[in-house]
Amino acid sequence: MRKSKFLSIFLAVFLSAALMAGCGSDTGRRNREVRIGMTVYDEYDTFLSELTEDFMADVAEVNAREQGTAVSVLRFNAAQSQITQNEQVEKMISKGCNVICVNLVDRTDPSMIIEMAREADIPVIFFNRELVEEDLMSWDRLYYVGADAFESGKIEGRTAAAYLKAHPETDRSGDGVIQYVVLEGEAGHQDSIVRSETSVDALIEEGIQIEKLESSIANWNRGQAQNRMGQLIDRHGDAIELVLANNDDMALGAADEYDRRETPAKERPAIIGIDGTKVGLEGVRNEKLIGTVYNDRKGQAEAMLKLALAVAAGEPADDLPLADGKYIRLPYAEITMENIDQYDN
């Protein structure tokens, strides 16, 4: 995907705006630093990895680039834990983060995150695990970037739905009904729950006639996929004809279970992934995956540094698409075999 031209014409704009600030003093603004606080839920999440490089690299072309204002970044992984979380934030805002950047673990407990940075009055960009908007809403100075989970499902479902009309072979079975299982990514998590359930609305509002086997919980990770998969296939055979996946990582790591078992490509099921990263990409075009949904990562990862380094500053981020002066939401796009070659790795 093409690289927005906004983000040079605004990081120019603002980088500008400071060292004219600080124009009369050699130690004013001039030689300022931002210093961006980031924590993950799990730095081994693929499409996070993937976000948070994209990140780094914005970081890089402004320092490359700008001359009068270092951007740093202070980044941890939270591996799971909001308790390590808590105190990685802490710490944050010991070493004088000017905002912070969180990808909760817990998306309904980020009440010590917030009453912390409140207290120091520290801005926080909630990003790609969307809080509960309660939550949001309980200080100005919170913000979250992501996208929307139910255009992600009902894209999964359409696409889905395209591939089983367009070929009629997935239908082993002959009986007109789509047999399917899903793999969702983590019990009780919002994007689990509306990828699982849009997907499938999206499927029967295509005209689509599915019977549902199963549903196995994967924590988005690849080698569980595999795992579970397994033993959705030694419950089920060759009656699982669709394989819905909330991410990427775990439809490929259904795929693996296939490619273990030396399964022939005419018997597997169809199977479908969320996110579009590079390895997901790279399942599609070696046709391991009837496609995926483009989960915007470089969109997402330009909107939070413009973000971070605006309310950094203390500057309005009018001309940013704040929804609510809230939300900031990349839209997801459909991602086969024929329009593939339009994203890049």
Ligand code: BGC
Given for the second form:
Amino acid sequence: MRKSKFLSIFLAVFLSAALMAGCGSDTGRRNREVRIGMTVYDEYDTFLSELTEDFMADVAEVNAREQGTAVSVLRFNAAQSQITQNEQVEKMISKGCNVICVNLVDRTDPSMIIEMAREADIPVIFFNRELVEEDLMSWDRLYYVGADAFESGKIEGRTAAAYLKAHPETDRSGDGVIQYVVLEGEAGHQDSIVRSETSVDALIEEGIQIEKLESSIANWNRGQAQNRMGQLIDRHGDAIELVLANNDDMALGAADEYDRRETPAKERPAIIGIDGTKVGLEGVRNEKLIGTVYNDRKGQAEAMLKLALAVAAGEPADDLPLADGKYIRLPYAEITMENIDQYDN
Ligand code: BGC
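Switch from the form predicted alone to the form predicted in complex with the named molecule and give that structure.
Let's see the whole complex now, leading with the same chain.
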């Protein structure tokens, strides 16, 4: 999609200032090094693997464009263990990282990481899995990059409502009420809790009569969602008219189950996700999903790199949209068949 003009301008200004202030005697050689440590809760998570890919592409762009600059990234997969992630951060510090980007495994347990970073005076940017405010405020070199979960749920609900109004046949039972199920992400994740609530609120606000049949946790995962959807179908049969999934992978898992059962299109519920991952977009294009909500991973990756370069150098990040000096949240956007061509990523 949009390419990073903002990033280019920012980097040009930031890096020239940094180079002037840096070890200027090495003219012609790489004389500015930024080492970024990065750990994700699970590298097999579709959204995060795409976000990481975008981040690495941005880093490569900086290195190619800025002579005399070497940004390197030391990457780790925490494989769903907070203990492993704490050890990874320890390693990053011992290997001389100047800034650390953490996608927490357990968003309620950042204390070890904060303590180690603080002791070594290395700034930390948390991303995507939001720690509680009290933890983020506990030291001035801690930041968060993500998005506003409330907005994603609202857009999901509104998009579903618009579809239902345009497709009255979705109410297969003809009772004037849409029977729905929810596929939820991890229990305790800010996005699961908030998206599940606000998507339903938005449907009600839009005047759709709804009835919840059941919700089921599938931990953001396509395979688990397929399995859960199988159980939901076994219990509720073709009464299910709408599937609200907290992300695209789970929405696609639900569609996979209908594919496995060879359910004809007319007998399937409307299925909607959130993220706009590559596979999610493909799901919208081939009409497995009625829509999705763009979780701006490119914007998040870009903001994280800009912030990382600024804070690593101890620069004020004045030109970044930092709320409370701490938070950068990128907006979400609706994606349907109508506008999907803008999202050719
Ligand atoms: C994304 C999910 C992802 C999760 C991981 C959410 O913001 O929508 O797809 O699995 O973050 O933390």
